[in-house]
Structure formats: C-alpha cells, structure tokens
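Here you get one chain, nothing else, as structure tokens; it is the form predicted alone.
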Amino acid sequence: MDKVPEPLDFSLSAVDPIPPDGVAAIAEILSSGNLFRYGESVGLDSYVAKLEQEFAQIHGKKYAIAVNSGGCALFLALVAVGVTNGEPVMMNAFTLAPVPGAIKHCGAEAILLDTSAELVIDLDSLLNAVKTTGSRILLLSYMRGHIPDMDEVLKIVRGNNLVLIEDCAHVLGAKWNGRAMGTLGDVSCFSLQTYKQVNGGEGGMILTDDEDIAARVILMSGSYMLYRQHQSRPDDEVLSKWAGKTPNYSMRLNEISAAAVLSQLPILQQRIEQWNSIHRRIATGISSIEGLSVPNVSRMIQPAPTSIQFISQHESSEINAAIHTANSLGLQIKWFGAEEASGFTSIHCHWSYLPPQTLDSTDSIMKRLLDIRLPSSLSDEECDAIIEIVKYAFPST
C-alpha cells in the first residue's frame, strides 16, 4: 500500500492580502465614515465611480457600471435587455447557483443548454434551444474558467440576431484569440467575490457600450437622481429618458470594496501568471493518475483559472471514498455528482425551483467531475503535495 502523505499545512481558502495602498484606502474610508458612493455634495471622485472608469477602460468599452454581486449584476442585465416575466431565456446548465437565480428573479424561464466533454455549452443543444423555444437571450456562463469556441458561438448569436449576456465571474483577465472575455456580447457581468480574480469581499462589474443598458443599469442599481456622479456613463438625455420609470432595486457597491479592488487590477496580470503556472503543474500530475484527466484547453484561450476541474473514471463509490480520504489529509475536493448540493457546487437537478429538464450529456459528466480551488500563492511545492494527496485517495482502475 502506498505511504499515507502528509496532511496539508496550508489551506486552500487562502487568499492574497489586500495590497497596502487598498489597506490605506480602507482606512482612510472608515476614518471619513463614507461608505456610502452617492452624495448631494460629493460623489463624482468616489472610489466606486473610479473603479468604473478604470474597469471600462481596461476592457475597451464605453460604460461600466459597479454594483453589490455578480448575481445582481446579472439580474439587472436581464432585465435592462428587456426580458419581460414568463420570457424564455437560454443558459448552460453547467454553472453556478446565482445563473438561474437571476433568470427567476426577473420572473423569467431558465431554458438549460446541455454540456459538452470540454465542459462548455452543447452548440447542437444550443441550435435546438433557439429553433425550438423562440428564446432571443443567451445567458452564456463560462463556469470555472471554461471558454466554448467562442467563433461559433458568435456566429450562432449573429445568425439568429440573439442578445449575448457574457457571465464573465470567473473568466476576468481571460481571452479568446486575443479578445478580452466580457467584450464579445451585448453586455457583460463580473464578480468580484473574495474568491475570484480580484477580492472585494462581495461586488459586481457590467460592461456594455449601449447607451440604453448603461443608462437603466445606473438607474436600476440606486443612482437615484445623482447619476451624474458616474465618470462612466450615457449623457443626460440618455438617463433622463429612463428616469421615473425605471425602478431603484438598490444593488449598488460600497465604497470599501471599490477601494480594494482598485488596489488589486495593477497586479492582475501577475496574479494569472501566477494561476496558469500553478494550474498547468497541478494539471500534468493529475493527467498522469490512471483514471484521471483534465479537459483540454484551446490553444485559442488564454485562460485566468482560479480552479482545477479533472474527470474521473471511477465509480461513485469509489470517488466518494476518495474525497473522504482527502479531506481526512486536508485537501477539499467538490463533487458535481453529489446527491446534495454542497459549498460552492450545485448541478441543475439541485435546483427544484426550475421545472426538470433531461440534459444526457451534462448528466453524464457531473458524475464524474471533481474541482478544486486554487490559491493563487501555491508553491511548487504546496502543487505537489496536491498531486501526491490526489493520487492517494483514487485508486487504480
């Protein structure tokens, strides 16, 4: 029998500390006590509206517009797009929990597209969703960092005039043939939870070069009427058009979490260098445990993975037995084929809210997918002792 590794000594909830000038920020904040983006006599310079501008500028688009998760962040896309109660809205079932909660939220119906083995969205399942449902949204989730061959997705979107809303929370700093991911669609959504590629604790970042999106999505989040404290935003003809008939949902950032993420975009580009170098050595001892592998990756994404996903052979006795052995070592790994949902990790048939829908191929994955967080301060060694736990707890088939 193979010699019990070492339990791990470092865990991987661990995050990067916030950078010294977001700490001075932060403090500088709660000495002032303004938390609060919006007033009638300052507002304009907030840390929120700085963030906006520079999170547009980064990604090349006309507005930016921040507000409190990326849950809401695509709640208020949705919406600003024009989907009315009851309206079919077309989404991969392969993603996170706050997805199909935002298409129930707007009082629309999540229409699930099935999953292919690269773990991205079926393009025949998605064909068949728009001949056969009428639904002119597409909600495209690129969960965990996994990106679909977006030229073809593109050409499905133009060939049949849909509305592209990118779920970006787990792509930022990514690309496709050059093109920053949240630049490709109608509108964009980020997250800026603790455990995405910036930390703000909780927030939400929408893109989009339409005016009219723009206007309602600042309308929408709570500007009340100081929208013109937003450096990133319509002219006035434009918000006055929406005002008073536009409802304030009250989603917006506070000023704490713009300042830390502020502090945090001059070093993202290190920070997934760091995520790429960490995620290929973990990749390569994974893919070479018999009964393992690792998706590929196309040579036309430059990826910003904050995770590792990896396909398992095994029965689901035998996986289940295996995360208990890692965790017993104090390596967490989540389990898509869970009964239950668990942590950060749902699947479709977790979600009873939706009415059931028969998705063979996403099925046929999840009870096999595992996943694994990644800090982005792992060392070489830290990788390592990932591989070697891993290896351990599934036995050979």
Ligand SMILES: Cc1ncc(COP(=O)(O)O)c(C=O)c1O
Contents of the next structure:
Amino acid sequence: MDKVPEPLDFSLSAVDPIPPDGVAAIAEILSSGNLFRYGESVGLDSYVAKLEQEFAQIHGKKYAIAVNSGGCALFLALVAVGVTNGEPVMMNAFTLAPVPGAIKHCGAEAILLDTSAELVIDLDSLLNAVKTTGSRILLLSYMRGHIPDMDEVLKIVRGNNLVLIEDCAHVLGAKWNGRAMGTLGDVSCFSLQTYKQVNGGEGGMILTDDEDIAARVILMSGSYMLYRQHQSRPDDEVLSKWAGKTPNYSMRLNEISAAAVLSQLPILQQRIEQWNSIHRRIATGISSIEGLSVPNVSRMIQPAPTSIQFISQHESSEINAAIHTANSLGLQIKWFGAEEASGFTSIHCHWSYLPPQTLDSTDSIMKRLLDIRLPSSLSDEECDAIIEIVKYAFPST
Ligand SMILES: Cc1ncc(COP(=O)(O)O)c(C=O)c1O
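May I ask for the structure of the form predicted together with the named molecule now, the form predicted alone having been displayed?
Below is the entire complex, every chain and molecule, led by the chain shown above.
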C-alpha cells in the first residue's frame, strides 16, 4: 500500500484578489453610490461602458454589450438572431446547464449533438442534425476550453447557411490558429462569473459585428431610452428602428462587476500563461498514471485552461471510491458520469425538462470523464501534491 499523501493545505476554489486598481475603483463606486450604469445626467463614462469598449477592442469586434450573466448573454444572443418559439437549436451535449437553459428560456427546442474523443462536437452528428431537423442555428459551447477543428466547423456553418453562436464561457483569451475565440461566429457570449478567466462575481458579455443584433441586445438588456450611453453601439437610426418593438428583459451589468473585470484585463495574458503552465504540469503527471489519460489538444489551439479533464479506464465503483479518497484529502474531483448532478457539473441525462435523446458517444465518454478546477495561483509544489493524490486515489488497473 502506498503511503497516504498529505491532505491539500489550499483550496481548489481559491481565486485571485481583485487588483488594486479594481479595489480603488470599487471603493469609489461604493462611496458615490453610483452602482447603476445609466443615469439621466451620468452614465456616459460608466465602468460598464468602458468595459464594453475594451472588450470589443481587444477582440477586434465592432460591438460589445455587457449583461448580468453568461446564461443571459446566451439567451439574448438567441433571441437577437431571431430564434422563435419551438425552433430547433443545435448545441453540443457536452456543456453545462446554462446552455440548454438559455435555449429553453427562449422557448426553443434543444437538439443535442454528440461528443468526440477530444471532448468536442462530433461533426457527423452536426451534419446529421442539420439534415434531419432543418435547424439553422448552432450554439457551440467550448466546454472546459475544448475547441473543435474550427476550419471544419466553419465549412459546415457556411455550407449550410447556419448562424453560429459561440459560447465562450470557458475560453476567454484562447485562440484557434491565432484567431481569438469569440471572433469566429455571428455572435459570441462570455461569462464573467467568479470561476472564469476574469472575475466579475456575476456578468456576461456579447460580441458581434452585426448592427441589428447589437441594437436588439442593447435594447433587450434593459437600456431604456438611455442606449446612447453605450460607447460601443450602432448608429442611432439602427437603434431607433428597433426601439419600441423590442422588449426590455432587464439583464444589465452593474458598475462593481464591470470595475472588477476592467482591472483584470491588463493581466489576463499573464494569468493565461500561468494557467497553461499549471495545466501542462498536471497533465503530464496525470497521464503518467496507469489507467488515466488526458485528451489531446490540437496544435492549432492556443488554450486558456482553468481546469483539467482526464479519462479513467476504471470501473464506475472504483471511480466512485477514488473520488471519495481524493475528497478526504482535500482534492475535489468532479465526475461527469455521476448518477446525480453535483456542484457545477451536470450532463444531458440530468436535464429532464428536455426530451431524452440518444447520444452514445457522449454517454460512454462521460462515464469516464473527470474534472479538477485549477486556481491560477497554484505553485509547482501544489500541482505535484494534486498529482500525488490522484495517483494514490486511482488504483493500478
Ligand atoms: C459552458 C458554460 N456556458 C455558459 C455558462 C453561463 O455562465 P453564467 O454562470 O455566467 O451564467 C457557464 C457557466 O458556468 C458554462 O459553464
């Protein structure tokens, strides 16, 4: 029997402090009481408006609209591209609950697509769904930072006149062949929730080059008649064309979250480098353990991982026992194959508000798929302590 490793003396839920600039800005917001982005005589220079401008600029997109969550960003993007009640919307099944939730929110029907061994959308499943459902919308989720062959995806999107909505909740700062994720589709959505690449507590962001989509999102997000306080916005004629006939869903971002995120954008690249080096070290360690493997990442991808996924060849009962052992040593391993949804992790069979769908490849992969969150502050010693616990918890096959 191997020696029992020392329990972890740090938390996997650890997050970085908000940088001093952000703390000062938030203190100023609190002492002024101006927590809301709009005002009749203020609002033009709000933190939210600044964040939208910077987000659009770093992605080279015309418009960015900040909202109150990533899930609401997805909902607004779907409505803005014209999704109607009962319309089929294709989405890759390997994702998290806010994605089918956003489709349900706008009354559409989620068509789940299967998963490849690389943990990305199965392209045959996509082609088949296009043929059999006639769906015109692909909501593509880069779940846990896993990015499919975007050249192939875009070929299918263009060849079938699909609208591509990118769910970039886990890929802020990642790239496909040098192109930033969130710049490849018609609209893209980001999450600013605490455990993402930037931490606003809550929040979401929508990017697009399409003026009608931007105008509709600005109005739906809840800008009242104050939409001119957006610095990143289409011309007035476009906005007034949509005003009045566009409902207000009140999904605005607040000033505190925006100030927190703004202060993190200058250090995003440095954080991504830290995350990549942590991921590389832990991936090397886990792949050297018998019965465990880490899926390959294409050389076309420049990743921005905030977690690591690995596949186990063990029986379900052994996986359960291993998770229990790791947990008792302070290492929370999540399992997509667990019968009950837990924490942030769920899969399609847990979304019982959807009609059941057959997804053979997804199901067989999820049964073996494990997941660990990675704080960006992990030292080499802390990475090695994680590897040691994984090695101890999973018995040799
Ligand atoms: C893959 C994915 N998409 C979308 C979202 C939605 O983000 P939010 O939590 O900000 O609503 C999440 C949230 O974790 C997510 O994991």
